[in-house]
Amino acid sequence: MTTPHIRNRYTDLIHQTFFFPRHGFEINDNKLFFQGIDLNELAKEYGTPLKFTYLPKIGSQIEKIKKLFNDAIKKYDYKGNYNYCYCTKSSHFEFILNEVLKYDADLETSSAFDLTIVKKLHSEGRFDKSKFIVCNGYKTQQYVKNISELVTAGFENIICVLDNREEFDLVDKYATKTTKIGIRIATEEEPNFLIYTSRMGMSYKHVLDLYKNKIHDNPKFKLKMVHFFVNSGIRDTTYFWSELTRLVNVYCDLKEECPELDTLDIGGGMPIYTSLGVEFDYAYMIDQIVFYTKTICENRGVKMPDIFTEFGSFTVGESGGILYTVIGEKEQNDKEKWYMIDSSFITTLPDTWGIGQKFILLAANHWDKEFQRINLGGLTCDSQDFYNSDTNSNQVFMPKNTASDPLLIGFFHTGAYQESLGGYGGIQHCLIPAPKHLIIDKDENGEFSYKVFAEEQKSDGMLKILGY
């Protein structure tokens, strides 16, 4: 009897532990490509640190959405529309928006500065003035400004979402046109959450009292919108369900003294893939919406509202990714061992510190060597600047190191929210510089397309930014 080879090699380990290839990632001659792109010949070309955006993906997230609640409301012969709103705060950046509007998306708006972008994309025409614009955030007053001079310029749709009573005030103070608003409510946070209700939004108790003292008497006003938000996102738990179920029937309490109100604005995102070790039905997710929403509808004898979603971190968060080449060792003693990264997480991954996100993280080389469990250390002198857990384990396996041929590996699913919380452009945590970031698209033959949106910080900008 002959002993069976034990399999101790990164690709074995891979395929064994997850479900593998998925996602766009596959594997030729011991080598990752992510949809199609040969990521070591990418690094080879442009350098590491890398960041790189891959715009398809953002069309093909918004276009997976648009069917699976189509879908839905076809089965169901749900009397009401879909909107899929892209949340800005995501990702601000140019290249972006010019995508997601590609899609027919509509905005969520968090602060003032967000209508100003409004503004330019529409001066360039590529923002009609019948598109929704939903803003929310708590409203200063320039923001309400901003407001008031769009609905004023024409701005058909834009909805000002209230987040408390006192608000309406000031809003009420700048409309000079009539504004459609909405309100939102407040959700109860899940059970284990550190309070028990949403600081954002107002108690459902409060909210028809809002409408009879404030707003339906008001000739500047039109209610059209009952807006919510989870913060934990649409999961199939059955805290989601019951939160949903509340606040439908809270839209139902409204309708019945507010005619003009049409549209329920369903906040929180759909989960994105962070590991591969896990699945999401997000056509059950969504059936269950139009299901749960015409349900009660139908028993309250209330017409079904038009379903409008806000999706940042869904719509973004799988175009984006970032190499790191492994510059060095150190083994600190019997048990752990350390790849040092030509950058620094706290400079180019602030979530993998700031609130322990995990990420897709796979080696780019050498998946025919065997593996050993590692930490990764950045190049700051912060003891958080590390990375050391994959989803569901306290530990990172790679291939092992050699110094003739450095080994290269990718975080990936990282387009939401990173540039933006690590202060873009700016000033990073012990002047490491912010990665060069390249723009990959591909043409209607299938063609790939490289585009450098900026390089790789350099000291001079730093320098100025800090007056000398």
Ligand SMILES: Cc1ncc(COP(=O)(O)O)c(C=O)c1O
Second form
Amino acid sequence: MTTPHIRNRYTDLIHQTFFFPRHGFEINDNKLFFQGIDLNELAKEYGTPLKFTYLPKIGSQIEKIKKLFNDAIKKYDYKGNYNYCYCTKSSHFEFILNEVLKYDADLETSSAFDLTIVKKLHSEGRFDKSKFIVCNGYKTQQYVKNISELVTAGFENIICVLDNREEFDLVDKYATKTTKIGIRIATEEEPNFLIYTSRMGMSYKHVLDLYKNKIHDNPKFKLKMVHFFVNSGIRDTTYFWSELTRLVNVYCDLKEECPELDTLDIGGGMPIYTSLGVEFDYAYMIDQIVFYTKTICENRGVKMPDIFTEFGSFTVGESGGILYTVIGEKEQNDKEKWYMIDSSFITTLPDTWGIGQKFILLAANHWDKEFQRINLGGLTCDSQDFYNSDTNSNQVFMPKNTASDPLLIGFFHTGAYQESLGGYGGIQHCLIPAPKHLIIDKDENGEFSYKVFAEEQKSDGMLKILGY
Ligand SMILES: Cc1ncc(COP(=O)(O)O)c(C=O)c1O
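May I ask for the structure of the form predicted in complex with the named molecule now, the form predicted on its own having been displayed?
Shown next: the complete complex, the earlier chain at its head.
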């Protein structure tokens, strides 16, 4: 007689909770593979904590969205083009920009120093003067000077998006050649948000005035773009669709006055998979964006605009991951068991600490072991340096640990914003070092290549910053 199989192994939990395997995750001999990469081998070879970037994901994301927009444009006979801009602030690293530009994306910038990256890329022949640069963000004098310098140098498609009415005077002061500008319209926040109207952009009530009084008769400027960004992202909600349609109508109001206007930038916010338990219908969302824009423009008798997006998380988020080893266990009471990781959440995944962001979290080994509810603790002495709830459940389960073969865990789709927020290569909480960072690529034959971008941070560098 066979004993009935008790389904309390980690593998049972994952297979029962999610459709698995999916999104490039699979299990082989109770070991986790990501995009075909054996994570246990990776940890053995390079050690942990280990950040990694899987470059091919960047190109596939860009191509996916371009295709979906172009399909919808064809389906609805939409009379305008689509442009994919990459929002550089989500990851400024050279290896990311390099990959993004291979897929012919344009750029969206947020501050003065972003434009020094553009200059550098151009000087190395990697960024053509005809490419689009959408300059968002609050304009400091230095930012405006850098924009003007690029316009003067012949970057013909740099668009300075005005965040507020006063900014126009600053831009006017430094502009030497005809400058393309955009206007950012403030979106209304979701009803449950602490603020009614976004701090970014200007109220639509001021837009026509600004155009008529300052831009219309000024030969130095061409108003080309209306920009908005719905903060909570592109979601299939009544709120998103009502903001989209309201703002397409604002575009039409302005287009009736300004024939040069030809572009609508709908910002960033395309969601990514931060959990195995959700599903996004990207094709449907994009189909509807194109459909609504066309229908409103047709009804208003206005020529359809070119549509721009500025996806940050979507471009780089799913390319990143981080592996930690569980280096100790603590049991503080009957119910709370802690697995201590060999780094810190506050320093390496600051979004988990700052805004309660969840990421895909999976054990990389011991899938055949029993699971238990645990809390994950970081190395800093900050009481908030922990991770103990997933998107789907307010708890985290992991296989039982063994001292002889410690548990390896991975957080995935962490490629956007974490270094920009946590700082990179500087001083961090409790002097926990920045982890080693590995870049992984794959050639046409499916062969992986690995390059260490940065070794784990050393104490020498930190002491120098601290003045020792
Ligand atoms: C103006 C603007 N565009 C694009 C983005 C990118 O957003 P996401 O990373 O959600 O795509 C941001 C992010 O804050 C933004 O402020």
